[in-house]
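The form predicted on its own is given below as one chain in structure tokens.
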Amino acid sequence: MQHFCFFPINGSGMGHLSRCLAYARRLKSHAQCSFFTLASAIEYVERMGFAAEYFVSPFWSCNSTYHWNTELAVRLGMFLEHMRPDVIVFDGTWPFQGFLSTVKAYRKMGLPLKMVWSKRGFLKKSAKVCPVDERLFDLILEPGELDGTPGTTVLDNGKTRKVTVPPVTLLRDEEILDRDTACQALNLDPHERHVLFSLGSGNLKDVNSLGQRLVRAFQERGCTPVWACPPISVHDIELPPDVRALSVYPLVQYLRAFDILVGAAGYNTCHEIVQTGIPSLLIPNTLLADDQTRRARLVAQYAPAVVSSCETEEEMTSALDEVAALARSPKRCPRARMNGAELAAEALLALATDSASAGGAAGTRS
């Protein structure tokens, strides 16, 4: 059985970890999977049945960049030596030097290891371009957006394949609970109108002020607000005493308990809105490298969603009116391809199988 090691970085949210878990869950019946992760929510990896090891993110480390990468190389090297994976999948915007040097050293020992970069695109034009050469990798996996074109290309080195897949979602459709079951699981009254706030971890953007304004506005409209607290949040959100805090993962499993979702326009949230069809108010986070405003507008073509910054009282009132109308009578939307995790798993299995076949052939020739 092939062994895949996943290395998700720790971003501002749970996107990198969730994406790797999506891949691993589709591979689970065909291969062994383990995690070496910078995301602190390691217990959720283990709850899903995968071995995992945590290494502190450079954002929370007191070490210099050089010393952090040096320590990463040692720890990752020990992990690879113990696990002996066939493929390692890095999910992040910028592969670390400690990661690249470890794989290089591992290969020099004569141990076969394919290297994959799960590389989400959709960046702003102003975003920094990563100088790491894609040709260092055996496979580039590109988790796509709603307007993307799935397909496969080969880079100019004649070796590295780039596979673009449709949007990647953690859960399959049949794993998402219906309204009554989700309300029962969360102990919510199904006869009340519930609004779920999922504005992010607050690690990069203060969501307190905006969140408090929106909570009050929805309460004035007779809705019951519930605030989702991400597992990796390092800032406590100051919630009014009558607002319930909710910390569950994966949150998408329970989305249909809510009449409206108020969220940022991150990769996972947006595609889970399309997957579940929940009426939503999307407030893009403009501080991130990915173009959340453009993604939110795409979502509005495939799901009952309103896009607004809600910076002024007028904008907020208009947005709440629109999303309330959608909640009463959701619009019909075209279906979108959402099988990115399945296609990514197929590409990973093909890479590992090709590697094993090549290794076997090489052994026969010798």
Given for the second form:
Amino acid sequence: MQHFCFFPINGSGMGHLSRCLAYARRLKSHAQCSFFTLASAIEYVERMGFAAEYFVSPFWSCNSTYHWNTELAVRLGMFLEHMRPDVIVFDGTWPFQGFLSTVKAYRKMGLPLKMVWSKRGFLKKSAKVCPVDERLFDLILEPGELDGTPGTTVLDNGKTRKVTVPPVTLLRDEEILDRDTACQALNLDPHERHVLFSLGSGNLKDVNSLGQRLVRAFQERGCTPVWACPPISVHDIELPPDVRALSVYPLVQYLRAFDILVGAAGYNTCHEIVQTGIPSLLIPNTLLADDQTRRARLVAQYAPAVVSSCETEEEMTSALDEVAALARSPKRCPRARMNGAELAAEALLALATDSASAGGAAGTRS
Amino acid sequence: MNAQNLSSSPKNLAEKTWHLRKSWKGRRAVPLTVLRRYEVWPGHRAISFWEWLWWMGFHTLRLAGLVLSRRLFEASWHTGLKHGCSEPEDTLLIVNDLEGDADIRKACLALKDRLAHLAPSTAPVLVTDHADFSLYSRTGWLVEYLPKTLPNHARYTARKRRYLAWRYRYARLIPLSAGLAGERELKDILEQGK
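Given the form predicted on its own above, produce the structure of the same protein in the form predicted together with its partner chain.
The next block holds the full complex; its first chain is the one shown before.
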């Protein structure tokens, strides 16, 4: 059986980790999967049935870049020597020097290892370009967007394949709970109107914050607010007493318990909205490298979603009116292809099979 | 985990700590092979002339045997976290010797509160085989995880434990169960470790 090692880069967040879990869950019946993760969410990886090792994220550590990379190299090296994977899949925007150096040193020992970069695109034009050469990898896996064109190209070295897949989602459609079951699991009254806020771990007691204003506005319209807290967070969020905190993973499994979702326009949230069809108010985070405004507008073509910055009272009122109307009478949306995780798993398996036959022919693997 | 760390059945916290420190001290050896094998070099990207010059100097020092030795000093691995103690004066290695979820949770939270006033400038590092990172992330401690879910995990964790014993050789060491003991006892073992 082929063995895949996944290397997601999050600190507190779960985006890269969720994408790797999506691949691993599709591979599970065909291959062995393990995780070397910088995301401090080991319990969730293990609960899904995967072995996992943890190393502190550079976003948390006070080490200099060089010292963090040298320590990463040793830790990852020891892990690879023990696990002996056929393929390592890096999911992040910028492959670390320590990661690339470890793979090189590991291969020098005569141990075959294919290298994959799961590289989410959709960056803003102003975003810094990563200088790491894609040709160092055997496969570039591009988790696509709703307007993407799935397909395969070969880079100019004649070896590296670049596979773009449709949007990647953690769960299959049939794994998402219906409204009644989800309400029951979360102990929510199915007869009430629930609004889920998935805006991150800001302090909601700050009366001037956008979250607080939105919570109040929805309460005035008779809705019950529920605030999604990231399962791994470095501090507890302070919530007003009448706002319920919810910390579950994966959140998408329970999304249908809610009448409306208010969220930022990150990769996973957007595609989960399309997958579940839940009416949503999307507030793009313009400070990040990915183009969330463009992605949110795309989502609005495939799901009942309203895009607004909600900066002024007028903008917020108008957005709330629109999303409330969508919740009352959902619009019919075209279906989008959401089988990116399945296609990515197929590409990974094909790569590992090539590697196994090459390794077998050369007689390098025991 | 406690069975492997504590060879006897200590009667009190001081004795337990003494045994733990002795067993960790016995494991430490310079992991020279792995340090040399996984030295980090550039080469994966185009670099500027000045960066190239810097790396040439670095290579020269390495050939002279002066760079690797730098890694043998404590300063090469900073144990502070941005959301914890970011400018630590020293490191406190906390080794989990407890089993139940509730005990671990109680000990971590109690220790976090006590260390805030007993050793505020110390960066704690928790060594554990118990995955409760939603708790650990709120403590502000660096976590060294010894995974039980890997195939043939005993071999891997034994190797990692030896590495950690070297990596944190300058740190004071206490068992996590110190969080469940009285404040006087905790203060004593912290003093002993200096």
